[in-house]
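Consider the single chain below, provided in structure tokens and representing the form predicted alone.
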Amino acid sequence: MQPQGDIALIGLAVMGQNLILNMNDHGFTVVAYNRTVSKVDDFLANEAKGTRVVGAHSIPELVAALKKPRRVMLMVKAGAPVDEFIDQLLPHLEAGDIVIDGGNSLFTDTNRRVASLAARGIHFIGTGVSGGEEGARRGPSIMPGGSSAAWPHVKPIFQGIAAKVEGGAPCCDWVGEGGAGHYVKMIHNGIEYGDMQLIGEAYHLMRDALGMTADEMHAVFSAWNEGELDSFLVEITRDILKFKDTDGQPLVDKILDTAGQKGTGKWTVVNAAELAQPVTLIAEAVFSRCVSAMKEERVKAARKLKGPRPAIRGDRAKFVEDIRYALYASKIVSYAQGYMLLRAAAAEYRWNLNYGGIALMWRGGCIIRSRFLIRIKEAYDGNPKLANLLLDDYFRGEIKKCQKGWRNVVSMAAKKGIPVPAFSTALSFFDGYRTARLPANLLQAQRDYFGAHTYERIDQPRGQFFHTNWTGHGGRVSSSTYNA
């Protein structure tokens, strides 16, 4: 029999199958398979009943189903599931195959694989996809990354049924080298752990200071998600809040205050400190769901550490909107952290990244999709070096308009002692870039005092390095400057 397959996918958990849905919907004959097989049968004749899905019940039998060159995309549990695969799948694959993988892998595993496949002629992808459920299967956005001469075999399919924006641009387009893809769904992931947090922090802040009821709230982002703030979590945020348990109240005043994760955003905060950049509201985003796991030791401490009460008096409409200013000038500098984060990348890993094409990429089907991300497509096409998104004008002028606001709620939350790590950080970070002076050199003379760390001048060139005899009984011998 001829092979009929355009595509397999492994993995028929809710991902895998809307993604083999989709793929069928636009025209694509994909060959299913799973490890616990029964489970392949189950999904053919339920919710892919009377489609085009091909059943596999081994890996000889997926292989032998596939048109070449073959296209193998695995969407099972980073990490060993993904080399086990690909250690079953290689005695069946030729040259020229393609292995894919879909799920959330470290992208230095992915830049192995990368390396290890190619020593075989077999092409890699690793590739970000975002979009949940119903992401995965009406429209996801899709950044893959790895063997670049495997993309022109996949693009038709990736492309057909990633989300659509204005024009119908596909929110998916080729990354770059290794694990590029990966790493740019990393930073999807990580700005998505810092989008959360700050939404979490309006809401506290109306919940607990302004005394606002679900229903109220529910109401303030309505509105909000008819303005800049329009996004897939303000929208949700909305709908959570207006949604009633069976007995009529708020079903999210009954959730547990405990958040989880899954290694994402912690990768984000691990690589920035690698690459020596400060991302520091994505950082106080992971922190702080590690703060709200110490539940028990969060409630004992509730009733010893006393502090000022929440409430606060006075025009709570005025107020309602000092924290959308807030909510918004700290999204600004969430997305300024993240594409430092990929601007360092791309110069220490060798990747030629498209800033504006990223956002592109997450303008539609993902997580962090917003209105707010053709702003930041629009200031990378004008300027692709720039350096900073805070410098660009349009965002130079929001974040001057939102100001005052941010400020002011920044400074009551901490005279109220309502914590709200994500909008300080971020306000910190704005006024630590913005200080032309910081007192770093008391801390180099004092490295220079306790380790003869060296320090620079500003009477002298930028990299002549000088040490002080501080105590008059040091040595003259200096400690070697490097920068960890």
Ligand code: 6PG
Contents of the next structure:
Amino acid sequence: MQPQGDIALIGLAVMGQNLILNMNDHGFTVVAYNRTVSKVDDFLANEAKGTRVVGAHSIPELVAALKKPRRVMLMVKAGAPVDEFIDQLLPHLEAGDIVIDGGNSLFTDTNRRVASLAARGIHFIGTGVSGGEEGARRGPSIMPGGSSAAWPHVKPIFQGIAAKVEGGAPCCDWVGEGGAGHYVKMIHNGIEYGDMQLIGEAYHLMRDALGMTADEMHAVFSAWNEGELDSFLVEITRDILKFKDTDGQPLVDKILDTAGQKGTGKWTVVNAAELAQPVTLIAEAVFSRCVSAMKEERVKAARKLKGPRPAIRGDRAKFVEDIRYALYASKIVSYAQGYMLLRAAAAEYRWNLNYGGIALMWRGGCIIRSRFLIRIKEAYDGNPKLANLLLDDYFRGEIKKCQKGWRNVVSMAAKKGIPVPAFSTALSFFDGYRTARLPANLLQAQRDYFGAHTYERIDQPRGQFFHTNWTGHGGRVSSSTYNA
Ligand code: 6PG
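Right, and the form predicted in complex with 6-phosphogluconic acid (6PG) of this protein, after the form predicted alone?
Now the complete complex, all chains and molecules, led by this one.
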């Protein structure tokens, strides 16, 4: 009998299982395999019962069940397990076969894997898959990159199972060479960290400055989800605030305030530093999770370090509206920063990224899906070379509407001692970006004073460097100019 399998999937945790069932729904025959083989039979007897999913109990059996070119997708933990499975697969694959990694792998690992498999004639795709359990089952956002020769062979499967938005457009398209797909997923996750932090700050202000109950905040998030902030994360926040524990009290109030993280936000920030891009909001979001994790220390510090009382008097409804402005404007800044990093990465790693296309891929299925993303797509469709989203006419107008409320929230939070690191870094970035003359002239003078690092002058062409003997006893020799 001819092999029937269209694609194999290794890793039967919840994401893997749901992707298999989704592929099955779209008419593909999937071969399922798992390191702990008993899980394969368990899956076939339960979740996959009555489907055309084929179980494999070994790698050779999995490979033998596949049509050529063989397509094998890994949904295993990022890091060493990906390399281990690749090593197990390689002896059984032949030139032209395709290995796909659908985990949250570091893009530099994907670069390495694409190159090392290419040397053996095997195509490698590193793809972001976003949307959690539900997305995997009903339609995730899929961000594939790597060996472009493999794309036509996986396109019908990936675009078939991906979420669809306006006009049936799939939230999946080819991102680029090497680790580009995983890179775009990393930026997605960084932006996800930023969005979550912004929502957290809005919640914190409503809870502590305005003394609002979970039910009252539920109503606010419900209303917000009807406007520009309409998004998956605002929607689930609305539902979380309504959710009651077994004793009838809001469950959210009983959850310990210490956040976990698996590393994709941190990777974004490390990469931003490497590419000299001021992605300050995601950085604050990552560090805010770190501050939250210092729970015991914070509890002790709270007894010793006193600040102002948080309560705000005055027009509550107006302040809630100002918080909405702060959240919306900060979100625009966060996406502008994320896209700055994408542009820098495209230049550095020689990827031809389609910025509007990326916004469309995030428009549905994924964790950051939102109404807002269509505006980003429109901005880049209108001007693919747009230097910064903040300069787009639509976003410029939106920020203008928000500015007063945003500034009020940041200053009130400072006065009342409520931390709003993401709201305030967004505002500082916005003010820095629109300031023609920053104080870096003084900084350059300091560098030249203590280390002869030289400076450029406003009255001389760019690229000419000067050194001054500031103290009268310094030497004439300056240090060489270079930028890290
Ligand atoms: C997604 C998510 C997912 C990620 C979680 C947890 O797109 O479906 O980004 O890939 O693993 O959000 O991330 P943290 O544990 O780092 O918060």
